[in-house]
Every structure is written in structure tokens, then in C-alpha cells.
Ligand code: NDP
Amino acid sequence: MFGLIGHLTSLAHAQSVARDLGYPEYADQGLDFWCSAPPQIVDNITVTSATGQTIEGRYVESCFLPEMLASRRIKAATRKILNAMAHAQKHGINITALGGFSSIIFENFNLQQFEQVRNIKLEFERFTTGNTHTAYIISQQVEQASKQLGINLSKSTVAVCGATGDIGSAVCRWLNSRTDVAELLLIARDRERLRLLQEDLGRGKIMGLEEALPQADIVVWVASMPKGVQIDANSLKHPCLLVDGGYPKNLETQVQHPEVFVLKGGIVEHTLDIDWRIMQIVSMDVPARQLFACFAESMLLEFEKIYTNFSWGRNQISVQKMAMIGEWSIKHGFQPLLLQPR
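For the form predicted on its own, what structure does this chain take on its own?
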């Protein structure tokens, strides 16, 4: 059995979804209540592969909300993720993906030091961040959507914002070794990590955001949106492909221009309907078939009967592992979300 640990995008979103899912006791409560709310299994999932194989899964709502980090309730945030992991393990889930902020919180606050959650000793091999599949799918979106727009990678500049993160660095390595992209612009807050990434790649220009964006034919956004950052669509190249790999995805509403094409990054489409409710509440255009690539990673591992933390630790994603999970993704009927006709 596979599992998905997720969370909602805001307190208002959580209250609305709680009402829709039949949890009225959660629907009118404020942040203090959500800080103490326990994790819940709120959905049972059935997925059928393109091969005909069928698997079962569970969705674990962690009850984490981004406002917990914004209001510096760090202990509440970390407790949410650890409790959700323990809940998944207690219910016999073999491999669980940490979706959204879950993996970021786990890594940034070094939650691996907390093995014991009440009477459960966490078995970390039961969990995966899903970042390898996400990085693969974003890389495929760059390759395939650029063709849709007639953008020739061999003559193009790709800016990666959040280049030193787990997903960003993996995307850079893939584009560097598996494509003929002309130029990579590396954008992140930590200059030392940028220098090390540049050294690892053997190329790439380290730039600030404002300097890089006007030069990019393709922008891959895999950084959290800093408060106050605004992207001026008129300052971008036209045409420009903007792959929004953040969560929640908010660039489509912010950047509106007929020659700027915003693509929801890290989203896959399945060839068959998935039996679940959960994607209806995160605004997927086709909720029976579209999902986050990180969630799909746990499904792929369940299909392949590989019960291990396939994606784990910061900057441990290799191009070889991306190619491996990419093969499984295609085999079982997943494909990257691409641009839709306007």
C-alpha cells in the first residue's frame, strides 16, 4: 500500500475543505485549533497502471498550514509532519510520499533526529520526498513545452530560480547532461551553494533574479516566492516559457501576458482515471487524472514493489535515478502536463 502526506494551502482553504469532506468540527476553527489537530486519513485511493496492475493507497492530511511557518510556530509545523509520518506507518503503509512543504520541513529542521514519535519508532525507509520524479517531470516539461512553443533549446537560455534546492539542482544536472541547452542561469539566495553547483556542472552563470529574468527564454521556478517579489511580464522575453514548480502555484495569476506561457510545473497526467477525491480540492483542472509528481513517485514505487526512500536528503538526486523513475513513469501511464491551447 502507498501513502500520500499532504496539506492545504491556507487556513481559509483548510476550513473550506474540512466542510466539504464532512469535518464540521474543523471548519470554523482558527489556527490555534489546527496547530493541535491530529493527522487524519481522509481518502482511500485506487490506481490502475497502463499495464493493468492495480494498487491501493491512503491520503494522510497532516493538518499543517503554511501560516504556522509564517507565524513562527515551528514546533507545531514539525510536530505535524512527524505525527503524519507516524500515522502512516501505524496504518501499515509501505511507502509514503511527503508532499508540498512536508519534505522541506523535514529537511530544513533535520527531523531525522526525531526517530521516536510516542510509541512508534519511525522507519525512514518507508518514506520518500518524491523529488526525483518531480525533477524528472519538470525537466521533461522544459524539453517538451519548449518544442510546443518553437523554442530551440540549443539556442536558448534557461534560468533556474531555486537552483541550489533539491529539485532545482537536479533539474540543472539533467538539463546540463541530457539536453543541448545553450546557457544556464543559476539563481538562489546562498552564493556559496551556487558556486558549488556551478563547479559541479562545469558551467552556468550565477545571477540575481532581476538581472537573469530578461535574458531567459525559459524560467524554471522551484523556489518559494519571497514576500514582495513581483515578476513584470513586460520585462521577460517574448515568447517566454515559465514553469511554475512552486507550491502553491501562483505565477499564472501574477504573470499575465499573451507571449508568456505559464505551465504548472511538477504536475503529471495519468492515462486512466484515479479513484479518489483529494485532487478535487487542490484545483486540478482534471482531478481524476492530474496530480503532483511527488505523489506519483510513491505510486510508482508501489507498482514496482520498491519499498525504499528513493528520494531522500538534500541534493542527492542523480540523473541516473531520474532516468530510472522516468522509465517507470512512462511504463505505468504517467506523462508531464503540457501547455494547453489558448
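Positions refer to the first chain, counted from 1. Keep in mind it's a predicted model, so treat the numbers as computed, not measured. Between two forms, the rigid core is the largest collection of C-alphas that superpose within 1.5 Å. Compared with the form predicted together with the named molecule:
- When the rigid core is held fixed, the Cα atom of residue 328 travels less than 2 angstroms between the two forms.
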Given for the second form:
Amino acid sequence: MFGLIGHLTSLAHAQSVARDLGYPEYADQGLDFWCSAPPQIVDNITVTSATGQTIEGRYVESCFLPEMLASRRIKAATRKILNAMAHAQKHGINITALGGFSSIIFENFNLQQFEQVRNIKLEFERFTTGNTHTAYIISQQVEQASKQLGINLSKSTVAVCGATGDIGSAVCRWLNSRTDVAELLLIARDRERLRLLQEDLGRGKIMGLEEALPQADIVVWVASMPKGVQIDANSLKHPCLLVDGGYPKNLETQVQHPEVFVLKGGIVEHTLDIDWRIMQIVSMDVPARQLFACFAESMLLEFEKIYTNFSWGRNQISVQKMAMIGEWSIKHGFQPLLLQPR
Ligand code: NDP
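Alternate state requested, the form predicted together with the named molecule (shown: the form predicted on its own):
Every chain and every other molecule in the complex is listed next, the one we just looked at coming first.
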């Protein structure tokens, strides 16, 4: 059995979902309540592969909210993730993806040291961040959606916002070694980590966001920001492709410009309907078929019977492993989400 640990994007989102799901006692509560709410399994999932194989899974809602980080409620945030992991393990789930901020909190606050959660000793090999598949899918979205727009990568500048992150650095490595992209712009706050990435890639220009945006034909957004940024579509190149892989989204602006194309990043579409309710809640356009690539990673590992943390730690994702999970992704019927006709 596979599992997904997820969370909602904001307190307002959590309140409206609680109302929709028939938990009115949760719907009127503020952040304090969510800080003390326990994890819950809220969905049972059945997925059929393009090969015909069928697997079962569970969705675990951790009750974490990004506001907990923004308001420095770190203890609550870390407890949410550890409790959700213990809950997944207690329910016999073999391989569970840590979606959205779950893996970021696990790594940033070094939760590896807290193996014991009450009477459960966490077996970390039962968990995966899902970031190898996410990085592969975002790289494919860059390659394939640029073709849809007639943007030639060999003449293009790609800016990666969150370049030094786990997903961002893997996307940079893929673009560097598997494509002929002309220029890479590397964006993040910590200059030293940017310099090390640049050294590792042997290329790339380190830049601030404001300076980079007007130069980029394509922008990959993979920064771990609790709240999105506002951008002015008129200051971008035209055409410009924005691949927003953040969860919550990195872009706060609803970009409405005929020559600026926003693609939901790190999202896959399955060839068959999936029996679940949860993707409706996170506003997928086609909830029966579209899902986060990190969640799909735990499905792929279950299909392939690989019960190990395929993606773990930080900045260890190799291009070889991205290619490997990419093959399984295609085999089992997942495709990167691409631009739809307007
Ligand atoms: P990491 O924590 O590993 O990396 C985050 C990156 O963002 C770092 O480079 C960090 O560098 C940068 N960053 C953070 N804040 C800012 C800022 N204000 N301005 C510029 N850069 C910033 O995160 P991951 O790679 O694991 O995840 C990245 C994003 O992808 C998250 O939003 C996450 O929720 C989402 N995600 C999406 C998935 C999907 O399936 N679609 C799956 C998993 C994650 P620095 O701190 O130096 O600024």
C-alpha cells in the first residue's frame, strides 16, 4: 500500500475544505486549533496503471498549514509532520510521499533525529520526498511546453527561482546535461549556496529575481515560500513561459497577458481515472486524473515494489535517477501537464 502525506495551502483554504467535507466544528477554528489537530486518513485511493496493475493507497492529512511557519510556530509544524508519518506507518503503509512542505520541514528541522514518536519507532525507509519525480516532471514541462510555444531552448534563457533547493538544483542539473539551453539564471537568497551550485554546474549566472525576470524566456518557480510573490507581466519577455511548481504557488498574481503563459508545475496527468476525492480539494482542473508529481512517486514505487526512500536528503537527486523514474512514469501512464489551448 502507498501513502500520501499532504496539507492545505492556507488557513482560509483549510476552513473552507472542512466545511465542504462536513466538519463544521473545524470550519470556524483559527490557527491554534489546527496546531493541535491530529493527523487523519481522509481518503482511500485505488489506482490502475496503464499496464493494468491495480494498487491501493491512503491520503493522510497532516493538518499542517504554511501559516505555522510564517508565524514561527515551529514546534507545531514539526509535530504535524512526525505525527502524520507515525500515523501512516501505524496503518501499515509501505511507501509514503511527504508532499509540499512536509519534506522541507523534515529536512530543515532535522527531524531524522526524532525517530521515536510515542510508541512508534519511525522506519524512514518507508518514506520518500517525491522530489526526484517532481524534478523530472518539471524538466519535462520546460522541454515540452517550450516546444508548444515555439520557444527554442538553444536560444533561450531559463531562470530558476529556488535554484539551490532540492527540486531546483535537480532541474538545473537536468537542463544543464540533457538539453542545449543557452543560459541559466540562478535565483535564491543564500549567495554561498548559489556559488556552490554554479561551481557544480560549471555555468549559470547568479541573479536577483527583479534583475532576472525581464531576461528570461522561461521561469521555473520552485522556491519554498509560504506565500506567493506578485509580478508585473508587462516586465517579462513576450512570449514568456512561467512554470510554477511551488505549493502553495510561488505566483500570487493571476497573470493575464496574451504572451505570458503560466503552467502548473510538478503536476502529472494519469491516463485513467483515479478513484479519490482529494484532488478536488486542491483545485486540480481534472481532479480524477491530475495530481502532484511527488504523490505519483509513491504510486510508482508501489507499482515497481521499491520500498525504500527513493528521494531522500537534500540536493542528492541525480539525472540518472530522474531518467529512471521518468521511465516508470511513462510505463504506468503518467504524463506531464502541458499548456491547454486558450
Ligand atoms: P527546498 O527547501 O529544498 O528549496 C527551496 C528553495 O527556495 C531554495 O533554493 C531556497 O533558497 C529558495 N527560496 C526560499 N525562499 C525564497 C525566496 N523568498 N526567494 C527566492 N528563493 C527562495 O524546497 P524543495 O525543492 O523541496 O521544494 C520547492 C517547492 O516545490 C516548494 O514550494 C514545495 O512545496 C514544492 N513542491 C512541489 C511538489 C509537486 O509535486 N508539485 C512536490 C514537492 C515540493 P534560499 O533559502 O537561499 O532562498
